[in-house]
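Below sits a lone chain in structure tokens, taken as the form predicted on its own.
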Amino acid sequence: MRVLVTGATGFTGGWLARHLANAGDTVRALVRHVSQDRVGRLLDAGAEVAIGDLGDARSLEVACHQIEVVYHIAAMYRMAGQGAAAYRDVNVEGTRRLLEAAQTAGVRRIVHCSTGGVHGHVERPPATEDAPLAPGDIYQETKLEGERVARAWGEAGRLEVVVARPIGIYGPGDTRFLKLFRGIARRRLPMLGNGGVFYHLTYVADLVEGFRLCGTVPAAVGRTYLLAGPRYTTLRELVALIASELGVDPPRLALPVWPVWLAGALCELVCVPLRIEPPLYRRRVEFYTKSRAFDASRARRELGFNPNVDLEDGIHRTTVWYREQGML
């Protein structure tokens, strides 16, 4: 098929797009700027390069032309500074722009990436579709509406939709857990309360198959799935599997939770008017008290996704990837 991927030259975006180009799909990448250095992978793999931004409309129908089905991975993260409207326009708006301009020109199918993250926490693991929803912060609001936004669409009959919710996006090319793996190698990781939390990691190359899946199973049409790797852990348990691949010991030293979430608090406070990074924030110690533990057995029903890259190995293959980089 002639697939189009927004936020290609990011890491879920890139791999997907090497991934569909792989599988024999012809891919079109949307990029905002040529001269980023991952443009280049993209073209290794024979990626086709559209210049565009979800704030353009006139570039994404340009971008749209000629497009069997859309696979939307791009959207502002989190960003020191940024105010809710930023959030808003790209992950709202954004994608309202995105499936005006895919109707225009005649796509079939959008699958849109959303996040598992809008569950929040998970008080009764693991977590179904119909889980309750509870965004925690401005980027997974944004990353709700936008789904809904989506869903509506496709309800109304403009477009096939299908909504995936990736858990956990770990791998080679992923800087987001390196804080985690650097401060267990460094042995500098605090360890917040007791660790008895669950948390689920779902390698990318796993991933991207399931995107693949959203994007051609016919049944998929009008639905949502969370894509989620083959087993969820303690953070404790995580931790130490973490450490077992470093060859360190797993952090002994225990702190409590709710003072350190003050002064978090007190650090987003300071910062984040100023567009300062904080050096710690809320969301961080939220790592260590939210429950995220998810259960896909819809997916692996409905398309046949099968994630078969167990725990010990994605974390080998990536800390492999982190000492190749020198970046642990």
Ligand SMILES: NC(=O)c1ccc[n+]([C@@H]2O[C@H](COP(=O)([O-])OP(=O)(O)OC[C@H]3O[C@@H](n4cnc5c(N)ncnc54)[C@H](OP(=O)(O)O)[C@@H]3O)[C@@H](O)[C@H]2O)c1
Contents of the next structure:
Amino acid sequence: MRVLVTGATGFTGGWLARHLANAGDTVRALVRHVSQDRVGRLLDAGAEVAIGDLGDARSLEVACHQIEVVYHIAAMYRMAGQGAAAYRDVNVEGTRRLLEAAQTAGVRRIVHCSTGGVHGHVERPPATEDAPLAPGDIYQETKLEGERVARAWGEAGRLEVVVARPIGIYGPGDTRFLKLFRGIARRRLPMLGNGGVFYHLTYVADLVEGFRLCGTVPAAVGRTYLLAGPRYTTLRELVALIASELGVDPPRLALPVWPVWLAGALCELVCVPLRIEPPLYRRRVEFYTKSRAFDASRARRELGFNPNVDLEDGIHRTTVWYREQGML
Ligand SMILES: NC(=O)c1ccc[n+]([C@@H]2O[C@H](COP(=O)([O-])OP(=O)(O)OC[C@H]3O[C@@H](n4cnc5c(N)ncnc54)[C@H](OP(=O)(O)O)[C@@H]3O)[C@@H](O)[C@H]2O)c1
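Switching conditions: you have the form predicted on its own, so give me the form predicted together with the named molecule.
Once more the chain from above appears, this time first in line as the rest of the complex follows.
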């Protein structure tokens, strides 16, 4: 199969491009600059590279030439200092430009990567694909708009569309969860509240196989799938598992949530108009208050999705990588 992967210089897209190449696909990777370090790894894996940007429709048409399946992984993901318009331009309009280019080029299917974050705080865990949609910030809002644009394209019969909503992607190459691992390793992670909210992680190798299934299983057309790891835990349990892997005691001190949340709101109020990155912001506090627990049984049943890297093993592999990189 000839496939295009957007976001291939990123964590997940890079894993996916290599996974698909190993599985025998002819992979083209959309990259913004050839000079990026990660491009070398893509070329080593046998991928070809197309220079392009979701903001540049013409580059997307060229990238889609003779492609059968597009895996749309690229997104603007919580970048400091970016306003709502920038998120919308990449996550919504960029998706629209890519869909147009794909249709023009005769692409058969697009796997659109959304996020489980479109469900926001999960009131009744575990959430299925039909749980309420409650995006909590501009990133999640524009991810939801992007998935709606993609789904509408599919419903209009313009392309086969499959929407994937990954949950908490971790593994070697990720640096988002580094803050958590490092905070625990250095015994500087503040625990807010009782740690009883749920947290759900998905090991990246399991996830990219889920994407491949979305791109290949005939019955997936028009469907939306949560792609989540084998189990969720409370935040307290997750922190304890990471602490045990790192050989340290889990944090004992627990601070009350709301004073810290208020301090975050104040920091945002002062810093954001001045375009300064706030030292504390509400989303960081919400890490301790929002429950994320998902039910991936639709993907298991319909796609044969079988995430089998358990949490202890995934945490171990991730820790080994952080250590090799000298990050911990
Ligand atoms: N990480 C998670 O826990 C998580 C959870 C749920 C869903 N997701 C979704 O999974 C996907 C991948 O996430 P990730 O963590 O792997 O992200 P990442 O490492 O930040 O990678 C983002 C990728 O998007 C590319 N990109 C951004 N703007 C672009 C543009 N205008 N044109 C072309 N490419 C552009 C980046 O290119 P450059 O390298 O040039 O910047 C990079 O390759 C995203 O769609 C995200 O919303 C992530």
